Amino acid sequence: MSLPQFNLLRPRILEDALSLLAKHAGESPASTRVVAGGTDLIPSMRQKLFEPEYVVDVHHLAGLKEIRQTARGVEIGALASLTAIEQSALLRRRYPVLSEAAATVASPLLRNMGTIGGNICLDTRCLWYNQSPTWRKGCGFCIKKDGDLCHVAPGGTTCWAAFSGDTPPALLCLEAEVEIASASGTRRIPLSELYTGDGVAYRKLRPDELLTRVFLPESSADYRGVYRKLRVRGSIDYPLAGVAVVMKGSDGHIADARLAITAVNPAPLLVKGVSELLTGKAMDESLAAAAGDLAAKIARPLTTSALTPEYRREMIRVFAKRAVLAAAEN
């Protein structure tokens, strides 16, 4: 499938990129798209899911690829590649769950191109949406693109396409914050506030805004971390269920723990109650199973992929238990 025609804009500094977004996204929000690594946008454009008039290439913006220690934690530029996240000695030592999650994304070639900012802003996916125009036309299109019906939940007014990024659940466990910039200024919010839970308007990011940095607090450093992922093939595929866990121990007991899930809801979610369940206790099979039950309880996989919802929910339970046990052993 060929790409639609578009105008490619290549700013070299952030201010110019924000100015271009303010100008063209203001004319028509759907007319402008941002590309960094392009590993998700370009295939979607080939499928005619997006047909923008302008594509703003931010890959070469200065100052947004660094990973650096600060007095308050670690700052990561949104254009840092997933390979850089995977291989960073600083992140592997102090925030290992993020490096482990990044290492599972797609294949080495795609990790070389894909960015942490792109993975955070990854479009939601669905069996009815990520198809060719001919396929989608044959089923009458869907509520996310060109239609008015959600085939996943017929009669509903909300899109149930699943968010399938690997790094966001790890970042949620680390209580990460993100910086969002526009021509009118910058704002900084917890990552948990970026996502809406609606598969169409899945993030709180205006068309004239750009995610520019990720902040990992010092308070989340040095937690043991584990990421587990279900996918059909051992590389390339998006997760069909994903679980991230971070944990700290003290004198043979759990001092703190957090667990987040991905690919089974329209947004990545931090599982509530895990810290209260685990803190102060010694890990065993029954405790890990209870954490798995909490994760499965909030998982809402529907028919957005070839695997059944029941299987994906059960794998959230299994992976959560395994991840908690593995984190306790590290």
Contents of the next structure:
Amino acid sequence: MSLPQFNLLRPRILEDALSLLAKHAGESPASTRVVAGGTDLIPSMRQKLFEPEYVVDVHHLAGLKEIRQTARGVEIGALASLTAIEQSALLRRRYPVLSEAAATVASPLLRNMGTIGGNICLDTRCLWYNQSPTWRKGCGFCIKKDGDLCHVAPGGTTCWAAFSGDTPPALLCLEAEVEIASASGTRRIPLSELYTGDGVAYRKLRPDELLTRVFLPESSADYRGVYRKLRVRGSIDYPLAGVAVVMKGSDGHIADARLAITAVNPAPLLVKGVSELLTGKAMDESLAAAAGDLAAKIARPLTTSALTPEYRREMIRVFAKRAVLAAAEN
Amino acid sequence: MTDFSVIGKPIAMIDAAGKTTGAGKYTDDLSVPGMLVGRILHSPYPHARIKRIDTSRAEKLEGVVAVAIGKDAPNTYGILPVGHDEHALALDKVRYVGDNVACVAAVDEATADRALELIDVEYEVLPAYFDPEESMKAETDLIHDNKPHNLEKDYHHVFGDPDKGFAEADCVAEARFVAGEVTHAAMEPHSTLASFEIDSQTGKPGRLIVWSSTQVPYYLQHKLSLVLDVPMAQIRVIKPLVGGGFGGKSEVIPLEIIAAIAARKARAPVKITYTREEVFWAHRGRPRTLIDLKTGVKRDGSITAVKARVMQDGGAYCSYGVVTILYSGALLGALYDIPNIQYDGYRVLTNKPACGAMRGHGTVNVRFAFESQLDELAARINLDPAEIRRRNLLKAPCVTVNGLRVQSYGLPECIEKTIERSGWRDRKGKLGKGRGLGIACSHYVSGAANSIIRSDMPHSTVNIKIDRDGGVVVYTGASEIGQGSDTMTAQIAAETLGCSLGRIRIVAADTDLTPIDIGSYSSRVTFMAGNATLRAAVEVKKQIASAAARKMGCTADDLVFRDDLVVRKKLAGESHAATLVSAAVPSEASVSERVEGQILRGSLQQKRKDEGPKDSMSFEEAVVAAIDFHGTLTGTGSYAPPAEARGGKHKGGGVGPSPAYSYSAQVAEVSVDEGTGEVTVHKVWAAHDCGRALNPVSVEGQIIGSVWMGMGQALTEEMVWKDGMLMNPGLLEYRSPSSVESPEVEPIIVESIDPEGPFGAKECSEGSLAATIPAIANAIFDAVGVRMHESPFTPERVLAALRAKKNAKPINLTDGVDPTNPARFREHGGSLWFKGKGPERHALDPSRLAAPLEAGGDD
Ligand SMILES: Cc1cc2nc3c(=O)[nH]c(=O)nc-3n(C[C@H](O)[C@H](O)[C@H](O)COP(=O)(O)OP(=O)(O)OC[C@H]3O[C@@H](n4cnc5c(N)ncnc54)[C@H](O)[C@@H]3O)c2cc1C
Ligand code: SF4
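Switching from the form predicted on its own: structure of the form predicted together with its partner chain?
Next comes the full complex, this chain leading.
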């Protein structure tokens, strides 16, 4: 499958990138696309899911690859590769859940190319969408691209494509914030506010904006962390369900805990009530099971992905329970 | 005699370096001057009449040279003489999503892609059939007008007296098994380059030259001739390196003919390489199969009768289907001693890509059912699963009740070795919670005794030429597809001629240069092309021997050919003198040594004349002596299976018979996570009787590959459909195992030395696959006590089975179908529980008719 034709723009510094984006994104929202590692965008462009006129390659922008300790926590450049995240001694020591989640993405080759920024901005996925044009035409174009029906939630007017990134649930547990830059300035928002919960407009990011940095607050450091991922194969596969847990203990009791899920909704979600449920208690099977139930309650898997929705939802329950137990044992 | 110098030794494939360095050329690596790129327009509908095709807009696009459609080559073809039901490009009807409608030849891929969008096709959508049981009820809108009830073919065989057999049984098991649909997933996508030569005399377009990723150049040449109305002699098919076939390239695939049609129309060479999605549409893989199986055993474990009703969801065209459904029945025999067999096989047409031949063709799914049921019976009569298999061994040599001749039979040793190496006796049932062992056996043909084209021609012919340079050129039609065909040929030639492997050059699979061979499938190459090579080598060796004998003053029978020397037997026997060998000829003849040899030869001969008759000669000297007498040495050998091996006379009796069968026994060790249903295969012990291992590393590679491929079908691989749409047409969603979940495989070679195989060899590339699936199923049972009757054993199916067993809170994990007792067929397997309304299509389309409309996953 050939790539559609486009103009490739390769700025070297951030300012140039932002002004190019400002210039071309103004023409029409679909006219530009940012590419970082390209591991998500390029396959999608081959499938003609995106046919931008301009592709702004940000992979070589200076200064956006570092992972460094600051007074307020750790700052990660959006272009840091997943391999770098996986292998960073700093992150492994202080924010282990993130390294663990990064290590489960795709395969070693893809992790070398793929960036954390790309993983956060990852397009939502659906078996009825991530297909060739011929396939989609045969099936009937859907809401997410070129059409007005949904094969997954019939009669619905919204898209339920699943957000299938592995690091965002870990980042949500760590209460990460992201920096978003455009020619008109920068803003900083909690990661949880980046996602909309809609399968089409899944992120609040204007076409002229770039995600530049990720911040992990000092207050989230040194939590024990566990990431559990449901997949059919031990490599390559996107998550079919994913659970991240961070936990802090003191004298056999849980001092604080957070839990987030991915790949079962159009956005990664922090599960509310987990902290309240677990804090101050000693971990046991039934407590862990209760946390699993909380997670399963907000999971809304649909037939966007392989394996049955019922199974994937059940696995959110099982994996959440196991992850909580494992985090308590660590 | 087991004292060989070339065979039996582990050697690297003779084309290994080219492949590992990237220097080797596959079809898509080739280009010729003026070459265009071809892209194919595929049908978006599963079943529709083409009312009109307008290509004019596409033709006008800058860079487009030609647009070919069905009318450009309207002849039908098909791999089987009884199944000529395909058009390279659809004429009036499309029969599956992905069927071929038109082809654009353009200056580059992007232009061709754009042109596809400019082709206007008006369809009349017809009701489509996706479920074989439903499809067989069809009265109207048939997929092919000449196939009532969409039934491609059915066979009903009775051997012995099954009713009596069941009456004699002490224990009878009966159940339905469902095996999901799988495909080859070869690394190399299909690719074809077609070019018409300019006739050097007339300047007009002349012969057609086709480079193609094919397992069978001869069939391709034949079908091209049929469709293009060009004599076979005007077509040359060349097979470059092929990156795996597994059966997916064992018949003519649409692009191979479409490229030629487009090249003819464009008056320029055209290359087409499939995208991965197109590979899935071309398919020809293993059909989803429903198996209703009944087996009876006596208390001592001996099988009294087997009854199988097999239904295959064959897709929209015949392909190899008639052969598949026959193999499924025939190969119930020849593994165990079964006195009474009843078989009812149905090959059904549906509106999906055609299924065809795939590694273990026809036997795999039925073997899964049979070996699972045998395990259940063993449990019921309280017999060890390994023991029940031993109680049913054949007494070879014999002819089975369904007419299969078995001569060499290494199954007993295979079973013995696997249970010994796996520690079966001590470990079975003692591995703790969630972990278990399972055993299963399988077998396969070493080539079909009857070719699909009824004729008296030999199945393989090989020519050998030796000239004064001492190089041995072997011309074979056999297709190297990564399995080691060229290496095997070189080894047999070298062993027979007593020369080093370095002397052998293989010229293979080029219809202008090499004799007809019916191709690389049904594991026939080593047995048949190997025998032909052996015979050709024996013929040239005779010529060399008589000349050498004259020189040495002895008889030809007195000579031994070995290690590039021709030695008198007496001498060779006394001391196969290392001194003499090392002094005379280096073991690998390099180019420079050969050049030196040429120069030295004159003086050597002079010396010899002076010294009178010798006790030994170098291979080269002997060759030169023979050439001085005969001229350039040539020899031809051919192979046709013996009449006794060709099977019974019943209808369909031609499929199943083979000159020899390979045997396999496997033990799998698995663990099952009872909370998630995930199955992990830790280790597989796989014993395989290949007759003789001509190249042991190659045999081990084939065994490991078979186990791995079988494990994919057992656990993760499944083509998932919804209303004729393949939901996973790519290697991301069609999940072949990755290296992470590949278990340790311990290959165990068993050599039964077949009386008719070349040096006793049989086959090693397919027979092992079928045992893996039931070995894993049986191990799952041993681990957690659930019997999976539906493959693949995906985590959701295993979990559903576990929950049902424990009477735990039932959650509807698998669309209401119990994977331990699947009553009905589900179009979309179980991997995807579809609750949506599906493709928006024609009002008549059955997919429009009510589907449950609630979204999943709510509490
Ligand atoms: C076979 C395969 C398997 C995969 N498996 C997994 C998996 O298991 N888990 C997983 O999480 N992912 C998986 N991926 C997806 C992908 O590899 C990763 O998510 C990766 O992190 C994406 O990063 P990238 O830099 O390559 O993104 P790109 O492809 O460059 O970009 C992805 C998207 O984000 C946008 N974008 C990228 N960077 C920025 C930025 N700085 N600012 C604004 N927008 C931006 C792009 O415009 C695009 O829409 C898989 C991909 C493949 C091909
Ligand atoms: S959820 Fe529905 S609308 Fe969204 S991509 Fe899938 S089919 Fe299309």
